[in-house]
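A single chain comes next, written as structure tokens; it is the form predicted on its own.
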Amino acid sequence: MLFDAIRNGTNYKKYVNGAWQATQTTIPILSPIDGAELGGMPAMTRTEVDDAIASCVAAQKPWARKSLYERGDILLQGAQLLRANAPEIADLLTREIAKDHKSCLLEVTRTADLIQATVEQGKALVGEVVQGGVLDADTRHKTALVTRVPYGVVLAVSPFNYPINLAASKIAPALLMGNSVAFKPSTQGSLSALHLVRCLEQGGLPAGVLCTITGEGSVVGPHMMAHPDIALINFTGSTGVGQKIAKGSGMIPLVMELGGKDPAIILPDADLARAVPHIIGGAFGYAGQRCTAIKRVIAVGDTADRLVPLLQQAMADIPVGNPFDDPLVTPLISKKAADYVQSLIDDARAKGADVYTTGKRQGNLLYPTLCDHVTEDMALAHEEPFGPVLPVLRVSDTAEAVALANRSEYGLQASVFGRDVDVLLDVAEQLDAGTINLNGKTERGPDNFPFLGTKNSGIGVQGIRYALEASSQLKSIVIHRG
């Protein structure tokens, strides 16, 4: 089968320069569902990282010399293989990251669509001709041909929660624009991510154009981030790691999607019947393990008195359990992650919050939890939990709601619920975040929308066209006539 080498949990391999090579040191990949060993990833050394990046360097210029049409056709072949193998990949993805199976299947097919749309939009990216003589009459004899060229080797680092989609959102634009890619998947999620790599290679991607780096972040991370042959870094992960990358990467372009503390502001005239399903889905989908999850509700005036009972009622119906049963809340990615979320809940309870949960914790599985009367002295008010817990903070007026939302170190997304369009737009203009959702939950996508953050939530813009632009640089060729 196409993926036997990746799945084999006893004959460990390292994947470098388009070939599987035996290695002695590996990291076992355990399922968050039941602890079963699914396979393993090589713990690469710094020397092996150098070898992988050297392969990317050697392959990049020949790849860039291919036409955009040729590069795009290879990516489309990879997308077709991804679709054809979607059920098998989704099955492994469910086991590896404990996301509900329906969402895993959607992630795979959505990724194939993303690659196809990337190729289509990439073909529409054309250069331009800039005439002289506009600012200075004496420059009429000059004409600039402005084109887009690759950076070289792009380092793409993807997270555990969307190991296929967020990997492809970095890899496909970079490859289409003529770069080679050194790809570092999150260790948990790496088995699934390598299925994407294999599909692209089977689609005709030349050896060395896409190389994989696996291993402990503390070992390979600082080395690859500061590697002199890396020309651009595209990273999705925690704000703490992102800050280290920014400090240690030198003067190269960065595209980073980092943490969030996305608020849902509930105005006094909000349609609560409409708002509640969005809040529930936004806060508890995939157990809240999304940077774009609703991570706090800011209720204006007496809105919370009406909203909290409705949230409690809706939470009682949230399906919880085995990801293959397609529940909304599934086990968290690790015991460490679950312990952290539990510590935030315990801190809020100890400091006076009213805590409502739909069940008791079972290992990595935390039941949906609502914390009312949360105050700013509680860690849950400002820290990102990445779990199924929703704090409710109460404020007296809209101005206070905006001020509270903006006091966060993060600025990824926000939601505002209300009926008065003028007020909604006014609040949206005041909020310091990359995306403001009016009467809808915070979420990434569709993939052609711009995706960005302010403050400690990121650098640069993602989304198909924006990723293509970020993966290439302008080059101006000036023609002197006469």
Ligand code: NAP
Contents of the next structure:
Amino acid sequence: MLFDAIRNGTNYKKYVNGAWQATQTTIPILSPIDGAELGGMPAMTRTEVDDAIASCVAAQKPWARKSLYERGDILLQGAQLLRANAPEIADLLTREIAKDHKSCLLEVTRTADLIQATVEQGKALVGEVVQGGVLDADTRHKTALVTRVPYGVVLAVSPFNYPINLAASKIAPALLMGNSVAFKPSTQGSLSALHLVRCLEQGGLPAGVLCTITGEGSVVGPHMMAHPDIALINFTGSTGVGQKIAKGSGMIPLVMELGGKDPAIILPDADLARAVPHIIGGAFGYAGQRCTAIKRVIAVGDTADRLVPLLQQAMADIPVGNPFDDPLVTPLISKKAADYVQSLIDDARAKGADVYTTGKRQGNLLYPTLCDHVTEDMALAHEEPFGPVLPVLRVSDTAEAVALANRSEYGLQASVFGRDVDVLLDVAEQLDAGTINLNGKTERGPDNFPFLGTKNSGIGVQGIRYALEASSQLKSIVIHRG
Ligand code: NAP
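Okay, that is the form predicted on its own; can I get the form predicted in complex with the ligand now?
Okay, now the whole complex, with that chain kicking things off.
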């Protein structure tokens, strides 16, 4: 019932200026599981994008004039609706992005928690008073009142793999801090994302404070990112698209969560019984379609001789199949994605890697594959596959492992497995990545941790408090006494 308003038959509507409106053209959204058509997504024109952003502009200042508590209460109502409708949304999410159903349900409830924690954390944000006379005694008569103010209209762009969580993690802090938001979801995942918007809208958002922009990113993207009324872009997606946005957006602040090639470094003294389940879950969860998936193992010394047989054994038990059965490996998001992963495996095999797999493939569903003796001339050593394939690279010592890990355009996360705390900390210090996990898999969260990438893995920091800070700017009012 709640969601009847967001579609007309099977076609979904755009949400602009406080109203759900039908559009001329729609893009069919098919399920990666079986190709079933799930609905039509509005393919908005440039004029429609302009209208959406104009309504965000008109709504922003009155919204910012409300108290943070008022804005927070509205977001909390939205979170409540999200929680209440989690089963229905998770069901659609499972069909739309082929992630296992249990994880989809968790994504929705975790997002309601994230919104709640964002509001609580936002209430704790306070300004500060900075006193003059510190560097120069003659400035003692000056006092700065430093506060946080919104940017204006934030463009939030999210990827396909977490359509609810990675949308809300941008929208909630931006709205709480007094911005309005033009939200562009990934086309695959957009139906689920519109359900999030409906929950937030029903929570009581004033017209225009949140609008949707839908349509193929390559079509609407160049226009929306260069729009003069966009004051901040918060983007999660591939490094390639992130680079296009950086080039096309002009001189506005950017927050970007991009691709990764997270290594798991296995030191000679690592507890392999502990490491193996982390590597399996880290590499193959949601078929490897996570920015923080373990995307390469770097094994030091003779570790690989002991590790590879254990990984092979564990891989035999990985559940594969229909997302509604909650397996680890599910169909990839598209045939194109599956073909790409297959091409990386074929290239590694042709160049001499030992490939362990059942070799089975059903449409987009690729079975988990381990490639040993991978070398840097193989694309699999450095490309982000976003699929269920794990390369093992062998190095002779720890220094070589660190050098190889850092020889990447990416720097999202890394894992290091070993027993000697001094060595673990030493390696962590040398790794060029946003987060280093010691004796645990690479992963995002919990949502209050800082989340960031170095090099081509990102710009700025996410994570509840950090996202609130990133969604607002400092403003200093200086009082001159006497
Ligand atoms: P993507 O292809 O880069 O798409 C991300 C978003 O950008 C989508 O909404 C997409 O819309 C839009 N887009 C596409 N072309 C655009 C353009 N020219 N201008 C503006 N927007 C454009 O990424 P994806 O395949 O959805 O997600 C997978 C990638 O995201 C991986 O590289 C992964 O590592 C990364 N990721 C990173 C994080 C992180 O936190 N670091 C988290 C999750 C995912 P359409 O869908 O309409 O094309």
